[in-house]
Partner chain sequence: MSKFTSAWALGLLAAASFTAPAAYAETPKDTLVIAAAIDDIVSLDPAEAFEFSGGDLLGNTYDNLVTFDPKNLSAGYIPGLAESWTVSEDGKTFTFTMREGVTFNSGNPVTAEDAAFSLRRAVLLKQTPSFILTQFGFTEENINDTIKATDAKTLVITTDKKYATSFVLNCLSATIGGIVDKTVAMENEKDGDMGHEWLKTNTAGSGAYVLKSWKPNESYVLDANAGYWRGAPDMKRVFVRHISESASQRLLLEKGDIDVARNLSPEDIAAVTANGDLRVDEDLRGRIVYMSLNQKKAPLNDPKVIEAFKWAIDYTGMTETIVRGQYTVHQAFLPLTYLGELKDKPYKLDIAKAKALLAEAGHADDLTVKINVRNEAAYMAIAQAIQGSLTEAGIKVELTPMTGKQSLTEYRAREHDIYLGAWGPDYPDPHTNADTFADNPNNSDEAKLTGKLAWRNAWDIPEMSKETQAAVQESDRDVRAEMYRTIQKEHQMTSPFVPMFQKIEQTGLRKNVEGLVTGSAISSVYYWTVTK
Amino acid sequence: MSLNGSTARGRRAWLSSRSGAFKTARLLLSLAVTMLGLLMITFVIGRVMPIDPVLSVVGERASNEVYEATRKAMGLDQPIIIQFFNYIREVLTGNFGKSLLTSRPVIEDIARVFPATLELATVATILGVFFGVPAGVIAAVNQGRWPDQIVRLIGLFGYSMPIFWLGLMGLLIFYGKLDWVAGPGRLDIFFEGIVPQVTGVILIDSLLAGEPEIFWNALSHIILPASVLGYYSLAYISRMTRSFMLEQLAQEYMTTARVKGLSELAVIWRHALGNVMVPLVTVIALSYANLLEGSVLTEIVFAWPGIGFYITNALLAADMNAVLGGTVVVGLVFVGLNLLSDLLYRVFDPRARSGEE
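Which structure does this chain take on its own in the form predicted together with its partner chain, if you write just that chain?
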């Protein structure tokens, strides 16, 4: 019996490790196919756009000789399929090429602009979750009463106000009039270049460098754009939380919990919200991913040098190396956050923990 038992355990372990490897391989393969598809579509869109990338380089005044030489140097005289394979070959060796607009390697550009977006999106999402989830819960608990109406009104406002306007108004009030926060940009310009770039996230780099003054300056710069973006997340997150909660609050186990004598606090915040966490994680991850794509308008108003502005600018100038590099990053972010929310599922939902006993 014991012998049989240990054999069974061994086989299970072997099967589970094998299925783990299989899962990883499958994951990697699907990742590769997704990225390849993404690149291919972006590449084709880039080439069929009625914008001439050569002109982005040589400018309006170029003679035909300069134009043709540049076109050739850029490999644009080749058939599009060859261009694509050349590009993929380069990418596989880690070379994303140079951006036409900045004359620098795309990797270097992205290492500069993505941390700015990451920083902004993260703070915005933290704000959105911190205020959005409780607001959604309160609204659900008080369904139809004034707290619910207020939360819905705030959400509606967040949904319908143009972000450009909201950003400018925020700047006018909190920077211009009240002087509570710093103005556009990531740092006061006098602080630029003092902190060595480690992660590219100034809030972290300044602490690593032991520069609290710069940390506070960066915080006072980020708080307004992050609040504006966070407001949008808040509107979405609170609405979703509310509807998830309403569903849970109508379940019979709620009555059971109350009958068992649990406090209202525990019933709502532990049991109901606990069960809502699973779908909520997906909602939060999606909203985070959206912010990580970069928000062009917010970036323009707040002079925030993020990836949204970078990709948009590149796209309008047919700077395809930059667009494709940016697409890869955004694609990876989406895939990564999907994986992360899968993992979090397992944390929050015991039923999803397969292979565990």
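For comparison with the form predicted together with its partner chain, provide the form predicted on its own.
Nothing else is written out below except the one chain.
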């Protein structure tokens, strides 16, 4: 019996490891296909845009000899499939070419501007989670009553209002009229260049440098654009939290917890919300990814020097190296955060690890 039991356990362990390896291989294959699709899309965009990359380099007054020599040097005289494989090779080595606007490698520009977007999206996500999760819980507990209606109405406005209009109204009211917050940009101009860049995130770097005045100035600049982005995150997170909570509140274990004499607060905030946190982690990660890649209009309205602002300026200047490089990086971040959300779900949910549905 002991030998048979040991054999059965060994077989289960082997099957479990085999299933885990298969899932990992499938995940890696899915990631590779997604990345290939992203690179293919950006490559096609670079070829179908009504902008000649050669003219962007040599100018419209260049001679035919200079034009053809540059075209050959850029590899644009080769078959399209060869160009695509060359493009993949360059991207995999981090070479996106040089920016026409800054005359620096695009990867250096992206490393310089991306922390600003990261800082903005992170603060916005924190605001969205801080207000969105309690709002969703309150709405679920009061389903059909006035708190539920108010939360759903706030979420509806969050989905309906154009983000550029909301940003402009915020600037007009809270900056122009009330003077409660600082204006566009990350810092007042006389504070720029004082704090050494360690992380690229001014709120952190100013604290590391022992500059509280610059910290508060940076916080005053970020609070309005982060609130605008955070409002959209709040609308999404509150709606999903409400949906998850309604499902949990209908479970039998909730009745059992009440029968055992637990307080309503403990039943709701400890038991129900505790079970909701597993799928909610995935929702928050996806919301964060959406803010990182969807903050372009907010960055334009607030002159926030992030990657969205950088890509927009590059597009207006026909700087396709910068446009495509920024697009690839944003896509990679989005794919990476989606992968992270899937891994977090598998880590926190035992059913996902064991293969149960």
